[in-house]
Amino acid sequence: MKIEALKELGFEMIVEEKGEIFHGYACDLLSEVMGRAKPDTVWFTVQSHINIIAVAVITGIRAIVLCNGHDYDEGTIERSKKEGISLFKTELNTFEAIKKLCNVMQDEIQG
């Protein structure tokens, strides 16, 4: 799935970068994400500080969706632009946001 397709799901794009995602991961514990997330992943979290960008770079995560209506701070936004990580946000909680993504991906698979 192209990263920009996350906009079509209603996620607000904060930083746009091109690329594709093939996996999803939901977690708020950074060490867990570093140890388990795959490259080319979209990561759903409520963490918004600059350290999430470092985790994304280390793991190869391509996009982050910030849930529960939280906002990114300016430092996080600027670092994501520098590192090429797409940022999105949503008012939905993590479960609802992932459910939305899974429904679309399931439709694509069933064709």
Given for the second form:
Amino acid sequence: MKIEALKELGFEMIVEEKGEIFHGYACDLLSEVMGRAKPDTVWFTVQSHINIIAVAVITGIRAIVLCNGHDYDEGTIERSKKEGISLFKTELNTFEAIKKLCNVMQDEIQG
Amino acid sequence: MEIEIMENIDDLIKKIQPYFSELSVGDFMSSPVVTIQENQTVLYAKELMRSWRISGLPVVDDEGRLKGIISIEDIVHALENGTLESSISEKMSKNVVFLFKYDKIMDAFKKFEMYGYGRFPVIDEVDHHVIGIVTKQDLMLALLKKLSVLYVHDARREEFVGVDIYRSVPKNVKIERTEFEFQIDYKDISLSGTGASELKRFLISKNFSPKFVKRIAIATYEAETNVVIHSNSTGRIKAYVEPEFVEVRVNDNGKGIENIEMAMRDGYSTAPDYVREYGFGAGMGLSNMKKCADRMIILSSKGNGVFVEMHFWRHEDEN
Ligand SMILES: Nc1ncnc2c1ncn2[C@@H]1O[C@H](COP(=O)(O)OP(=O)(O)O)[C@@H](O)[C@H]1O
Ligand SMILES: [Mg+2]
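To test you: the structure above is the form predicted alone. What is the structure of the form predicted together with the partner chain?
Up next: the whole complex, starting with the chain shown before.
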């Protein structure tokens, strides 16, 4: 699916970059994400600090959805623009956010 | 002064001897081993040594029983005298000193000391087949491992018939030309991962495939993060690049790891709470590194920093 389609699901877009995503992953432990996330993934997390951009760059994560109403650090936003990573946020918790995605995009996005 | 140091080493050996005395030669020999048959030519031995990058070969009969040993010096003599076409059995040393699989590590020690040779073939007690070889390096590595000062992971062990060939890689691939270097700033946790990201960019610019690069970047990220969150010291990332091979070294001068074996366990972490809140400290870093690298060596002890060396060979599906 197109990254911008996440906007239509009601996630607030903070940084927009073009691209497509084929996988989803949810976890807040960086080493777990490092070891398991596939390229072209949308990542659901509650971590908002700048290191998540390094994790995204290295694994090939294209978009991040920050859950539970947290806000991104200023440095995170800046770095994501530089690295071409899209940022979204939502008031929903991780489970609810993923449920929303799956309701609409079932077949277009895999684990 | 000299004598004092010697006594201290003797003391030290005495102290640690019980700790590793149960190690036997079979635990740390290189096996399988490259051998040569006694009816082959010296020229052939020379070729074998060159292609396997080794400096001595056990000589066997057609049943695989130990008959002698031929070393680089024998080859040099043959070169000087123009006798490369002679058969091995004429030129080899026949009084070869060997070890048995069940010999203890101290027996191996004594033999190295007594004879001054660089390597000893290991033979089976019963049928005298050559089953391995022990070099001084094998001996040292075994000791360091036993003391949990060293950790070695080798994913290529199973794939290779002749273990010696890749064993010799780290000896031959010296980082003379470091092509990538990065200074790790441990004071700013938000910068953690910068070095790995830069290395990734560097490798992509060298036209390595994304899949291969990802493996290297993940492992480097974990090593870099460890320097930032655990070492309390600056560190350095260095990388050396060849067409099919990348070597990455990450080291710091910080507090070090007391027991590497324990640190390797999934989920083991001494990360303080404030970094855990950021999602660090899952205790999966070292095992991620192990998963990604084809070969990984960690050398550390308390108070002496951590040295990590990782080797990556491009796999067939990483075009
Ligand atoms: N560079 C280092 N300096 C000091 N200790 C280290 C270093 N790297 C690893 N360690 C030790 O090894 C443990 C396990 O490391 P790792 O598997 O990366 O997990 P984590 O970083 O999540 O704690 C760490 O918690 C720490 O005790
Ligand atoms: Mg770690």
